[in-house]
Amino acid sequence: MVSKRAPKSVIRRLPVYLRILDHLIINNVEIISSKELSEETGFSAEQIRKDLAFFGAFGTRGSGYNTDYLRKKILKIIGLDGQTNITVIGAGHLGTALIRYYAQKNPYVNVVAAFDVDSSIVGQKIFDIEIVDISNIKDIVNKYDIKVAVMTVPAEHAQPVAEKVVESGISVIFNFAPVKLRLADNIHVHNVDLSIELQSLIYYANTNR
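Can I see the structure of just this one chain, in the form predicted together with another copy of the chain?
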(Lines of atoms letter the chains of each structure in order from A and count residues from 1; the text may use other names and numbers.)
(Lines give C-alpha, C1' and ligand atoms only; values in the text may rest on other atoms or scores of the structure.)
Protein backbone atom coordinates (compact mmCIF):
# COMPACT_ATOMS: atom_id res chain seq x y z
CA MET A 1 0.00 0.00 0.00
CA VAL A 2 1.38 3.38 -1.03
CA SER A 3 -0.81 5.82 0.90
CA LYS A 4 0.62 9.34 1.05
CA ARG A 5 1.01 10.95 4.44
CA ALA A 6 -1.76 13.32 5.48
CA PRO A 7 -1.09 17.04 4.90
CA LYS A 8 -0.59 18.95 8.14
CA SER A 9 -3.24 21.43 7.10
CA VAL A 10 -5.82 18.66 6.88
CA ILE A 11 -4.96 17.35 10.33
CA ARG A 12 -5.43 20.82 11.79
CA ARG A 13 -8.92 21.10 10.31
CA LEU A 14 -10.20 17.70 11.42
CA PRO A 15 -10.87 18.77 15.04
CA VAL A 16 -12.86 21.73 13.72
CA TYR A 17 -15.16 19.34 11.89
CA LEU A 18 -15.32 17.25 15.02
CA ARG A 19 -16.54 20.13 17.17
CA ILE A 20 -19.28 21.00 14.71
CA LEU A 21 -20.34 17.39 14.43
CA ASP A 22 -20.58 17.22 18.23
CA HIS A 23 -22.93 20.24 18.17
CA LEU A 24 -25.01 18.80 15.37
CA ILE A 25 -25.38 15.44 17.05
CA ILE A 26 -26.56 17.11 20.28
CA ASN A 27 -29.22 18.85 18.19
CA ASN A 28 -30.21 15.59 16.52
CA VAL A 29 -29.01 16.61 13.07
CA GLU A 30 -28.23 13.38 11.23
CA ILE A 31 -27.01 14.58 7.84
CA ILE A 32 -24.77 17.50 6.88
CA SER A 33 -23.48 18.57 3.47
CA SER A 34 -20.02 19.94 2.75
CA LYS A 35 -21.73 23.23 1.85
CA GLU A 36 -23.30 23.51 5.32
CA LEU A 37 -20.01 22.54 6.97
CA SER A 38 -18.41 25.27 4.89
CA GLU A 39 -20.76 27.87 6.35
CA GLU A 40 -19.96 26.76 9.89
CA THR A 41 -16.20 26.58 9.49
CA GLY A 42 -15.32 29.19 6.88
CA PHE A 43 -13.41 26.57 4.89
CA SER A 44 -14.55 25.97 1.32
CA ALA A 45 -16.86 23.06 0.60
CA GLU A 46 -14.36 21.60 -1.90
CA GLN A 47 -11.64 21.71 0.68
CA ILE A 48 -13.79 19.93 3.24
CA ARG A 49 -14.63 17.20 0.72
CA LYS A 50 -10.95 16.82 -0.19
CA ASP A 51 -9.98 16.66 3.48
CA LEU A 52 -12.46 13.91 4.23
CA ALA A 53 -11.93 12.05 0.95
CA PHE A 54 -8.24 11.81 1.77
CA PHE A 55 -9.08 9.19 4.38
CA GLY A 56 -11.90 7.45 2.53
CA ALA A 57 -15.38 7.91 1.06
CA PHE A 58 -17.43 8.83 4.11
CA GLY A 59 -20.35 10.60 2.43
CA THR A 60 -23.41 9.68 0.44
CA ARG A 61 -23.75 11.28 -3.01
CA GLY A 62 -26.90 13.30 -3.32
CA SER A 63 -27.39 13.80 0.41
CA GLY A 64 -24.24 14.45 2.42
CA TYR A 65 -22.43 13.06 5.44
CA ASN A 66 -24.00 11.15 8.32
CA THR A 67 -22.96 13.16 11.37
CA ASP A 68 -22.52 10.26 13.76
CA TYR A 69 -20.66 8.11 11.26
CA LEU A 70 -18.36 10.95 10.21
CA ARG A 71 -17.65 11.88 13.82
CA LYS A 72 -16.56 8.33 14.63
CA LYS A 73 -14.35 8.20 11.54
CA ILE A 74 -12.62 11.47 12.47
CA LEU A 75 -12.13 10.36 16.08
CA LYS A 76 -10.46 7.23 14.80
CA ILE A 77 -8.25 9.10 12.33
CA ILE A 78 -6.95 11.59 14.90
CA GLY A 79 -6.68 8.96 17.60
CA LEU A 80 -9.26 10.54 19.89
CA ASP A 81 -11.29 7.37 20.29
CA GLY A 82 -10.66 6.69 23.94
CA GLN A 83 -9.35 9.37 26.30
CA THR A 84 -5.86 10.76 25.84
CA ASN A 85 -3.83 11.74 28.90
CA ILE A 86 -1.85 14.95 28.83
CA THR A 87 0.14 17.04 31.29
CA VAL A 88 0.93 20.71 31.75
CA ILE A 89 4.49 21.64 32.63
CA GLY A 90 4.94 24.98 34.34
CA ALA A 91 2.05 25.95 36.61
CA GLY A 92 2.40 29.72 36.53
CA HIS A 93 -0.47 32.00 35.57
CA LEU A 94 -0.67 30.82 31.98
CA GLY A 95 -0.11 27.17 32.85
CA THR A 96 -2.79 27.29 35.51
CA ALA A 97 -5.25 28.90 33.12
CA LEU A 98 -4.53 26.20 30.55
CA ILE A 99 -5.03 23.44 33.11
CA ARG A 100 -8.46 24.88 33.92
CA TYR A 101 -9.24 25.40 30.26
CA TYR A 102 -8.36 21.88 29.21
CA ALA A 103 -9.87 20.26 32.28
CA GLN A 104 -13.21 22.03 31.78
CA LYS A 105 -13.72 22.61 28.10
CA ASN A 106 -11.93 19.86 26.33
CA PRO A 107 -13.67 16.61 25.53
CA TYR A 108 -11.48 13.67 24.56
CA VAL A 109 -8.50 14.85 26.60
CA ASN A 110 -7.63 14.38 30.31
CA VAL A 111 -5.19 16.54 32.21
CA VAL A 112 -3.83 13.99 34.68
CA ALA A 113 -1.03 15.97 36.33
CA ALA A 114 0.88 19.23 36.27
CA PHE A 115 4.55 19.81 37.00
CA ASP A 116 6.60 22.68 38.36
CA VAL A 117 9.85 23.31 40.20
CA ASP A 118 8.52 25.92 42.60
CA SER A 119 8.19 24.23 46.01
CA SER A 120 5.64 26.85 47.10
CA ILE A 121 3.08 25.58 44.58
CA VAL A 122 4.03 21.89 44.38
CA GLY A 123 1.34 19.94 46.20
CA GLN A 124 -1.44 22.38 45.37
CA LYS A 125 -4.41 21.22 43.34
CA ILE A 126 -6.33 22.79 40.46
CA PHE A 127 -9.67 21.01 40.45
CA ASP A 128 -8.44 17.50 41.22
CA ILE A 129 -5.17 17.91 39.31
CA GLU A 130 -2.13 17.94 41.53
CA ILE A 131 0.98 19.99 40.89
CA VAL A 132 3.93 17.63 41.23
CA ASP A 133 7.64 18.33 41.44
CA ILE A 134 9.16 17.87 38.03
CA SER A 135 11.71 15.40 39.33
CA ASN A 136 8.85 12.86 39.41
CA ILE A 137 7.94 13.26 35.77
CA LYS A 138 9.20 9.91 34.51
CA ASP A 139 7.20 7.87 37.01
CA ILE A 140 3.99 9.76 36.40
CA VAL A 141 4.28 9.75 32.62
CA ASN A 142 4.73 6.00 32.80
CA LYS A 143 1.97 5.46 35.31
CA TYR A 144 -0.67 7.39 33.34
CA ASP A 145 0.70 6.77 29.85
CA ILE A 146 0.81 10.51 29.20
CA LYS A 147 1.04 11.28 25.48
CA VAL A 148 1.34 15.05 25.24
CA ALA A 149 3.07 17.75 27.30
CA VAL A 150 1.84 21.34 27.24
CA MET A 151 4.86 23.46 28.17
CA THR A 152 4.42 26.87 29.77
CA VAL A 153 7.79 27.40 31.41
CA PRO A 154 9.99 30.51 31.26
CA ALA A 155 12.06 30.80 28.09
CA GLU A 156 15.36 30.26 29.88
CA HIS A 157 14.27 26.89 31.29
CA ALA A 158 12.48 25.57 28.23
CA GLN A 159 15.33 23.64 26.60
CA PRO A 160 16.44 21.56 29.63
CA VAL A 161 12.82 20.98 30.68
CA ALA A 162 11.94 19.82 27.16
CA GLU A 163 14.82 17.36 27.29
CA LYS A 164 13.49 15.95 30.57
CA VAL A 165 10.05 15.67 29.03
CA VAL A 166 11.40 13.72 26.08
CA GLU A 167 13.45 11.51 28.37
CA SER A 168 10.32 10.65 30.34
CA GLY A 169 8.84 9.11 27.19
CA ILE A 170 6.67 11.91 25.78
CA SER A 171 7.10 12.55 22.06
CA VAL A 172 4.60 15.36 21.45
CA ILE A 173 5.09 18.83 22.93
CA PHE A 174 2.76 21.81 22.75
CA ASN A 175 5.23 24.59 23.50
CA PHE A 176 4.27 28.10 24.64
CA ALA A 177 7.81 29.10 25.62
CA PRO A 178 9.29 31.64 23.19
CA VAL A 179 12.28 29.56 22.12
CA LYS A 180 13.15 27.14 19.36
CA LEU A 181 13.50 23.75 21.07
CA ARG A 182 16.33 21.56 19.75
CA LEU A 183 15.12 17.99 20.09
CA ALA A 184 15.40 14.73 18.18
CA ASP A 185 13.67 14.58 14.80
CA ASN A 186 11.09 12.08 15.97
CA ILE A 187 9.76 14.51 18.60
CA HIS A 188 6.79 16.50 17.39
CA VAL A 189 6.82 20.09 18.66
CA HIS A 190 4.02 22.55 18.03
CA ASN A 191 4.86 26.11 18.99
CA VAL A 192 2.39 28.80 19.93
CA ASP A 193 4.19 32.01 20.76
CA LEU A 194 1.65 34.46 22.10
CA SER A 195 3.94 37.49 21.84
CA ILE A 196 4.92 36.72 18.28
CA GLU A 197 1.33 36.18 17.22
CA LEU A 198 0.23 39.44 18.77
CA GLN A 199 3.09 41.39 17.27
CA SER A 200 2.53 40.05 13.80
CA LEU A 201 -1.11 41.12 14.10
CA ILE A 202 -0.10 44.74 14.61
CA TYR A 203 0.98 44.73 10.97
CA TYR A 204 -2.64 44.42 9.95
CA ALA A 205 -3.75 47.28 12.19
CA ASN A 206 -2.56 49.63 9.48
CA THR A 207 -4.49 50.33 6.31
CA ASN A 208 -4.73 48.18 3.21
CA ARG A 209 -3.09 45.06 4.48
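Whichever C-alpha set is largest while still superposing within 1.5 Å between the two forms counts as the rigid core. Residue numbers count along the first chain shown, from 1. Given the structure is predicted, the values throughout are model-derived calculations rather than measurements. First, how it differs from the form predicted alone.
Superposition on the rigid core between these two forms places the CA atom of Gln199 2 Å or more away from its counterpart.
Next up, the form predicted alone, please; the one we just looked at was the form predicted together with another copy of the chain.
Just this one chain is shown here; partners and other molecules are left out.
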Protein backbone atom coordinates (compact mmCIF):
# COMPACT_ATOMS: atom_id res chain seq x y z
CA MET A 1 0.00 0.00 0.00
CA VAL A 2 1.24 3.51 -0.79
CA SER A 3 2.68 5.40 2.16
CA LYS A 4 0.52 8.34 3.27
CA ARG A 5 3.70 10.39 3.76
CA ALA A 6 4.66 10.34 0.12
CA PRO A 7 3.60 13.44 -1.86
CA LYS A 8 1.96 13.12 -5.27
CA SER A 9 5.16 14.17 -7.02
CA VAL A 10 6.94 11.12 -5.61
CA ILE A 11 4.12 8.77 -6.61
CA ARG A 12 4.20 10.22 -10.14
CA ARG A 13 7.92 9.37 -10.44
CA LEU A 14 7.67 5.75 -9.27
CA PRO A 15 6.28 4.42 -12.59
CA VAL A 16 9.23 6.06 -14.36
CA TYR A 17 11.62 4.09 -12.16
CA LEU A 18 9.58 0.97 -12.81
CA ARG A 19 9.79 1.40 -16.58
CA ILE A 20 13.57 1.78 -16.39
CA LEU A 21 13.88 -1.27 -14.14
CA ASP A 22 11.77 -3.35 -16.53
CA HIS A 23 14.16 -2.45 -19.34
CA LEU A 24 17.26 -3.15 -17.25
CA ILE A 25 16.01 -6.57 -16.16
CA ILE A 26 15.22 -7.53 -19.75
CA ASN A 27 18.85 -6.66 -20.55
CA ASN A 28 20.17 -8.72 -17.61
CA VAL A 29 21.35 -5.74 -15.54
CA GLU A 30 21.30 -6.86 -11.91
CA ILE A 31 22.64 -3.79 -10.06
CA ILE A 32 22.17 -0.09 -10.76
CA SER A 33 23.31 2.95 -8.78
CA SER A 34 21.26 6.07 -8.11
CA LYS A 35 23.67 7.94 -10.40
CA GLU A 36 22.93 5.54 -13.25
CA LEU A 37 19.20 5.77 -12.53
CA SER A 38 19.62 9.54 -12.69
CA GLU A 39 21.13 9.29 -16.16
CA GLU A 40 18.26 7.09 -17.32
CA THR A 41 15.41 9.10 -15.81
CA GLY A 42 16.61 12.69 -15.88
CA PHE A 43 15.96 13.04 -12.13
CA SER A 44 18.86 13.81 -9.83
CA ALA A 45 20.47 10.97 -7.89
CA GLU A 46 19.60 12.79 -4.66
CA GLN A 47 15.94 13.04 -5.71
CA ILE A 48 15.82 9.32 -6.49
CA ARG A 49 17.31 8.40 -3.12
CA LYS A 50 14.81 10.68 -1.34
CA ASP A 51 11.88 9.25 -3.28
CA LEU A 52 12.76 5.67 -2.42
CA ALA A 53 13.52 6.59 1.21
CA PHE A 54 9.82 7.37 1.71
CA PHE A 55 9.20 3.63 1.59
CA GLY A 56 12.28 2.07 3.13
CA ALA A 57 15.93 1.27 2.48
CA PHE A 58 16.22 -0.67 -0.77
CA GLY A 59 19.85 -0.13 -1.75
CA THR A 60 23.33 -0.88 -0.46
CA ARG A 61 25.69 2.05 0.13
CA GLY A 62 28.56 1.92 -2.34
CA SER A 63 26.88 -0.79 -4.39
CA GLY A 64 23.47 0.35 -5.58
CA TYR A 65 20.08 -1.25 -6.03
CA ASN A 66 19.30 -4.81 -7.04
CA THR A 67 17.03 -4.23 -10.04
CA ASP A 68 14.75 -7.21 -9.50
CA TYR A 69 14.32 -6.54 -5.77
CA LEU A 70 13.66 -2.83 -6.31
CA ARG A 71 11.18 -3.55 -9.10
CA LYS A 72 9.20 -5.90 -6.84
CA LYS A 73 9.16 -3.32 -4.06
CA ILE A 74 7.94 -0.54 -6.36
CA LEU A 75 5.27 -2.81 -7.81
CA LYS A 76 3.98 -3.47 -4.30
CA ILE A 77 4.15 0.20 -3.28
CA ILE A 78 2.09 1.32 -6.28
CA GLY A 79 -0.23 -1.67 -6.07
CA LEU A 80 0.86 -3.25 -9.33
CA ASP A 81 1.89 -6.56 -7.81
CA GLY A 82 -1.52 -7.77 -8.98
CA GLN A 83 -3.61 -6.62 -11.93
CA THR A 84 -6.05 -3.78 -11.33
CA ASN A 85 -9.44 -3.97 -13.04
CA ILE A 86 -10.26 -0.85 -15.04
CA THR A 87 -12.91 0.32 -17.46
CA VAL A 88 -12.85 2.66 -20.45
CA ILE A 89 -15.84 4.96 -20.80
CA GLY A 90 -16.36 6.21 -24.32
CA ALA A 91 -15.63 3.64 -27.04
CA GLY A 92 -14.90 6.07 -29.85
CA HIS A 93 -11.57 6.29 -31.68
CA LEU A 94 -9.49 7.28 -28.63
CA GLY A 95 -11.30 4.90 -26.29
CA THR A 96 -10.87 2.01 -28.71
CA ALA A 97 -7.16 2.78 -29.13
CA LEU A 98 -6.68 2.85 -25.36
CA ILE A 99 -8.53 -0.43 -24.91
CA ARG A 100 -6.30 -2.07 -27.51
CA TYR A 101 -3.21 -0.63 -25.87
CA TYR A 102 -4.13 -1.65 -22.33
CA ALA A 103 -5.22 -5.11 -23.46
CA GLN A 104 -2.00 -5.79 -25.39
CA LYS A 105 0.76 -3.65 -23.91
CA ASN A 106 0.08 -2.99 -20.24
CA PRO A 107 0.49 -6.04 -17.99
CA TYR A 108 -0.49 -4.17 -14.85
CA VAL A 109 -4.13 -3.44 -15.70
CA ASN A 110 -7.06 -5.55 -16.84
CA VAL A 111 -9.75 -3.88 -18.95
CA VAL A 112 -12.92 -5.74 -17.99
CA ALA A 113 -15.55 -3.58 -19.67
CA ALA A 114 -16.12 -0.59 -21.91
CA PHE A 115 -19.11 1.75 -21.73
CA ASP A 116 -20.87 3.99 -24.20
CA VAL A 117 -24.32 5.43 -24.93
CA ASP A 118 -24.25 4.86 -28.70
CA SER A 119 -26.72 2.05 -29.42
CA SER A 120 -24.95 1.32 -32.72
CA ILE A 121 -21.83 0.06 -30.91
CA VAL A 122 -23.25 -1.22 -27.60
CA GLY A 123 -22.99 -4.99 -27.65
CA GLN A 124 -19.95 -5.03 -29.92
CA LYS A 125 -16.56 -6.25 -28.69
CA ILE A 126 -13.03 -4.88 -28.83
CA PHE A 127 -10.94 -8.02 -28.50
CA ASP A 128 -12.97 -9.85 -25.84
CA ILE A 129 -14.11 -6.67 -24.10
CA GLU A 130 -17.80 -5.95 -24.54
CA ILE A 131 -19.14 -2.42 -24.97
CA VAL A 132 -21.96 -2.00 -22.46
CA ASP A 133 -24.57 0.74 -22.13
CA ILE A 134 -23.45 3.09 -19.39
CA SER A 135 -26.79 2.71 -17.61
CA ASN A 136 -25.43 -0.66 -16.42
CA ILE A 137 -22.19 0.71 -15.00
CA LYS A 138 -22.98 0.17 -11.32
CA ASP A 139 -23.76 -3.53 -11.76
CA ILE A 140 -20.60 -4.11 -13.83
CA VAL A 141 -18.39 -2.19 -11.41
CA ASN A 142 -19.67 -4.28 -8.51
CA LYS A 143 -19.38 -7.53 -10.44
CA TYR A 144 -15.75 -7.02 -11.47
CA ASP A 145 -14.56 -4.80 -8.61
CA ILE A 146 -13.44 -2.10 -11.03
CA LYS A 147 -11.07 0.40 -9.42
CA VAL A 148 -10.29 2.92 -12.18
CA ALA A 149 -12.27 4.57 -14.96
CA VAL A 150 -10.58 5.95 -18.07
CA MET A 151 -12.90 8.60 -19.55
CA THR A 152 -12.72 9.51 -23.24
CA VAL A 153 -16.10 11.20 -23.62
CA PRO A 154 -16.89 14.59 -25.24
CA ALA A 155 -16.40 17.61 -23.00
CA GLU A 156 -20.11 18.42 -22.81
CA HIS A 157 -20.88 14.98 -21.39
CA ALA A 158 -17.87 14.64 -19.06
CA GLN A 159 -19.35 16.06 -15.85
CA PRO A 160 -22.57 13.97 -15.77
CA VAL A 161 -20.65 10.86 -16.85
CA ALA A 162 -18.07 11.44 -14.11
CA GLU A 163 -20.86 11.79 -11.55
CA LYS A 164 -22.32 8.49 -12.74
CA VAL A 165 -18.87 6.90 -12.45
CA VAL A 166 -18.53 8.10 -8.86
CA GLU A 167 -22.04 6.87 -8.01
CA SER A 168 -21.02 3.42 -9.27
CA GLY A 169 -18.31 3.24 -6.61
CA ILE A 170 -15.21 4.23 -8.60
CA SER A 171 -13.05 6.88 -6.95
CA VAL A 172 -10.14 7.10 -9.42
CA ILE A 173 -10.67 8.70 -12.84
CA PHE A 174 -8.20 9.15 -15.71
CA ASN A 175 -9.88 11.92 -17.68
CA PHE A 176 -9.12 12.64 -21.34
CA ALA A 177 -12.08 14.99 -21.76
CA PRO A 178 -10.88 18.60 -22.15
CA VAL A 179 -12.80 19.90 -19.14
CA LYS A 180 -12.22 20.28 -15.41
CA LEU A 181 -14.38 17.88 -13.45
CA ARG A 182 -16.05 19.12 -10.28
CA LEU A 183 -16.13 16.21 -7.88
CA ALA A 184 -15.69 15.56 -4.17
CA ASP A 185 -12.21 15.94 -2.70
CA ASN A 186 -11.91 12.21 -2.04
CA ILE A 187 -12.18 11.45 -5.78
CA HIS A 188 -8.78 11.23 -7.47
CA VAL A 189 -8.81 12.72 -10.97
CA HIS A 190 -5.90 12.97 -13.39
CA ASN A 191 -6.62 15.15 -16.43
CA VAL A 192 -4.93 14.74 -19.81
CA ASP A 193 -5.73 17.28 -22.53
CA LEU A 194 -4.01 16.07 -25.69
CA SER A 195 -4.78 19.30 -27.59
CA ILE A 196 -3.06 21.47 -24.99
CA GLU A 197 -0.08 19.13 -24.84
CA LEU A 198 0.36 19.32 -28.61
CA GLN A 199 -0.17 23.07 -28.77
CA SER A 200 2.47 23.66 -26.12
CA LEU A 201 4.95 21.53 -28.09
CA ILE A 202 4.26 23.52 -31.26
CA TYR A 203 5.88 26.48 -29.50
CA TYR A 204 9.24 24.72 -29.77
CA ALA A 205 8.66 23.90 -33.45
CA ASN A 206 8.23 27.58 -34.29
CA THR A 207 11.02 29.17 -32.26
CA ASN A 208 14.78 28.89 -32.13
CA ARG A 209 14.77 28.03 -28.44
